[in-house]
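The data below hold one chain only, encoded as structure tokens and taken in the form predicted alone.
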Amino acid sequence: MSIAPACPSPIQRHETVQMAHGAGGRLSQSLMQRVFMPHLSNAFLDMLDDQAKVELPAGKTAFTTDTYVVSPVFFPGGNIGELAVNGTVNDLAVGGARPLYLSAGFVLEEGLPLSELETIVSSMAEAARKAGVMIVTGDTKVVGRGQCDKLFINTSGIGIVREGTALSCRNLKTGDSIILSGSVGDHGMAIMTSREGLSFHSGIMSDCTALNAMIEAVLDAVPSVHAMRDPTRGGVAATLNELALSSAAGMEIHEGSIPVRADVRGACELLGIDPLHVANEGKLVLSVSPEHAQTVVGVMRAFECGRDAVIIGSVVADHPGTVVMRTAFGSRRIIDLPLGEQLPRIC
């Protein structure tokens, strides 16, 4: 008696992440084809190998990695996906590198709606397109309910450093102008105001964006910029202190020159937080010789992400390793590193 071959059972269409989505079987393949490939498809990722084989132009290679655990994963002005792409792009760009390729690793919580995951993946693809980079390899793991908060994302990035560029936080020189590309505290306050019980009914939006186009234009105009940093966790206060300590240089900034949106300032006052200590995800701090400072500001202001660029202070020979602020009342106070974690899970 002949036995007819059994037809494989159809794959059930789930609307939330299942543990089996991370098991490497049919549901894993279904997740890849349903959610990831329609948005992230490119010649490298389409190979579906365990690695991406890419060609790099000649020059020094920059490499960075970061992990994103922001809560909530959707916030005013963005979500965890575009934050992961833009954050890694910016970490490469502030080192003088042209970002080229990213990897993306996902840790998904069982029960995460696939519609939310697809929205996040789609936003990653759009952020990568805008920044001119490609997501060429990745990985997905699934953990049980309660073992992570919806999803965590790790992104790593590779770029090529511009020839002749030597940006470093050790490069500050006495007399340098310190330039800030725009208002501070937008991202951190957007996260806080969107959390349950902390709504201020405001229009605060995250400043999450890729800065590489603006940075490239700045370096085209002034290749001799000394240092660049993006003031993320710890805010502008942490970044200024890191620059001063690394260069053993003093720094004096002017309170009245630092742009803070009125709604951000109000939210900070309600929470008892200094806006200088609040995270940003689309701002730039740099140090440059004073004779080039106005040129840099002019280049920045030609970009939406730098339209409020301003000189906020200078590097001084006094009090090496210390950042001092001149207040609106003419007094001086030390701007120290933040103590502890004032705003948890903001990136």
The other form holds:
Number of protein chains: 2
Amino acid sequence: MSIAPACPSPIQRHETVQMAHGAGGRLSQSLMQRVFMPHLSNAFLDMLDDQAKVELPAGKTAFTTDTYVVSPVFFPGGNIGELAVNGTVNDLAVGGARPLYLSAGFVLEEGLPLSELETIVSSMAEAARKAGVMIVTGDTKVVGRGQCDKLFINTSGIGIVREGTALSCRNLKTGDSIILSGSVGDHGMAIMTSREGLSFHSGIMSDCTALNAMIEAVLDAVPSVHAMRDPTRGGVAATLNELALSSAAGMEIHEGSIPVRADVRGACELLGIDPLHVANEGKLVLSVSPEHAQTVVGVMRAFECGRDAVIIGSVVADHPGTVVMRTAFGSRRIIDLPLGEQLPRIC
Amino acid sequence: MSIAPACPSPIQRHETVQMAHGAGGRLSQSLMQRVFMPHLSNAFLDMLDDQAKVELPAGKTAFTTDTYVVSPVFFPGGNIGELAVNGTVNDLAVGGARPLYLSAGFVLEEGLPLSELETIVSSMAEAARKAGVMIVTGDTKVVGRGQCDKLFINTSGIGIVREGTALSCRNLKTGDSIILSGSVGDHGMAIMTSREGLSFHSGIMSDCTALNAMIEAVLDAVPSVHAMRDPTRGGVAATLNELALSSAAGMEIHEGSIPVRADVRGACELLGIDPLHVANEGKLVLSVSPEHAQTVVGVMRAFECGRDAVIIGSVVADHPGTVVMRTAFGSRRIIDLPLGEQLPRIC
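Would you generate the structure of this protein in the form predicted in complex with a further copy of the same chain, following the form predicted alone above?
Below is the entire complex, every chain and molecule, led by the chain shown above.
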């Protein structure tokens, strides 16, 4: 549908989302014009058709989806909007794809302040710009008070898979070095410490960021990287287990090599949580032949988000499917897949 | 991640969604294996990677997204699962695209019976099979009791735009015939009458269905169709207004020609709602040169979902941007874009 030329009235502080904003009528148009379009306007979205039509470069297409339900929606180091962009960008990038286009589907709770929504939308636009992707199609639904918690955002993404990579979580090889891009647990602990009743003024910030530029540089330098994952829900522990299980490979990790910020470690101890089980939103785990490991670490360290990149262990022929940690004291313990959820609504 | 060979334990009647099902750990895997994979398994989804990698045929790619929050999730004639598949298939098809691949993002409320979820997932699989599309990537989040209402489903879709069509809501031409594929208001009134306190045993069923096969046949016969839309939220009134506004064209509609089922008309009168403002989920509105109108109607009538296809009016040079209804009594009234929402959470 076409809308009037953009001269939207400014958002007033007291204005909130109403049921009628989701009804497809005049107020839906007004929400588009006043909140979404000023930030997200581009040649595709401006068409306001039911679908965007894009030209994709040659190659296989990567397609991914994620719904973000993080609570609180504003947290130290970010908000649900930039998380929704970065998370989906990263899900494409770890598959060896260049992220190109995103969709954005909003579920808004009646009563959500429009000013909060605008801040979130503006963060999405900024994150998309930084990551080099465009939000080309969208949808907004409104549900009554108490029928969702503030807002949920789904982003789906499409990208083009690089030629010449064979990234797969089934592709680990014995002898591979396991590389981690930086400190673990920052995002999850930022959420935890910002939740009501648990805020102990820690200064912990989410690591929420887009990894695609760093991944592109790593694959330019070493196209033969065997597997990549971003360790989000379930933390590094879940990612290592998924890789080991999928490849039926053993893994040995050196506890002392895993970077954990002192404040994150402290918060984890206080809450009785293993930092390896805590979600990250701007970290990368990869598996590569040992002769390329130092090259990869070097490339990663040139990026802010890979500054603390380090080899944390290797793929071993023993105990296929099991991840074993060598502790600082020389003992060994199994890093298990977490059973359930210590930290709900982390992303 | 790889999961154990499929030999899932059957769902017990008392089992419900738990927070841990959304945590990325063992219970997340169990939910995949027991509820999702038995119905949705295919070569792409079985990879359980963070993204699907698909080969698209040559041509422009259409990309769309919609989040479904319909309440109740089971309604006469369908459920949220088939609605989520058909709605997104239709959003691609009305753009002249052949729908190919869908993503599915679930937000589940803690306590949702697993048996209900399984019925919904099974309906999605069936709807996807019927429409000829594959669900290739997905995501599941769980939120606490009272933090969403049962479940919301986002589906995004990609398809390939047909060559040789120029469908656009900005493409209406004076003299065009406006064609509607069948009766209006069925979906919205099925939802309304099934809601608590409003159930008057009407027998009204949702028209929820995929339109892509019919649209493909219409475009095979008449590639020059000027514009297509599926009149969902806001009903036929909103769709006609969007087309008229986007094309800066006038429209004249003949009230007597618009099919409305007697029970839908009765329910609308009881509730004081204009059936033209009520959502449909399996109807098509299109604009085509008058010399092709009968051909299009003929093609549509060969399909169950187009059995009652009819010319309802035409594009006129007068009153650009305004849709005028000629009533059965010869008087004229403007069909306005509804301001807000008489029927929340209809899709």
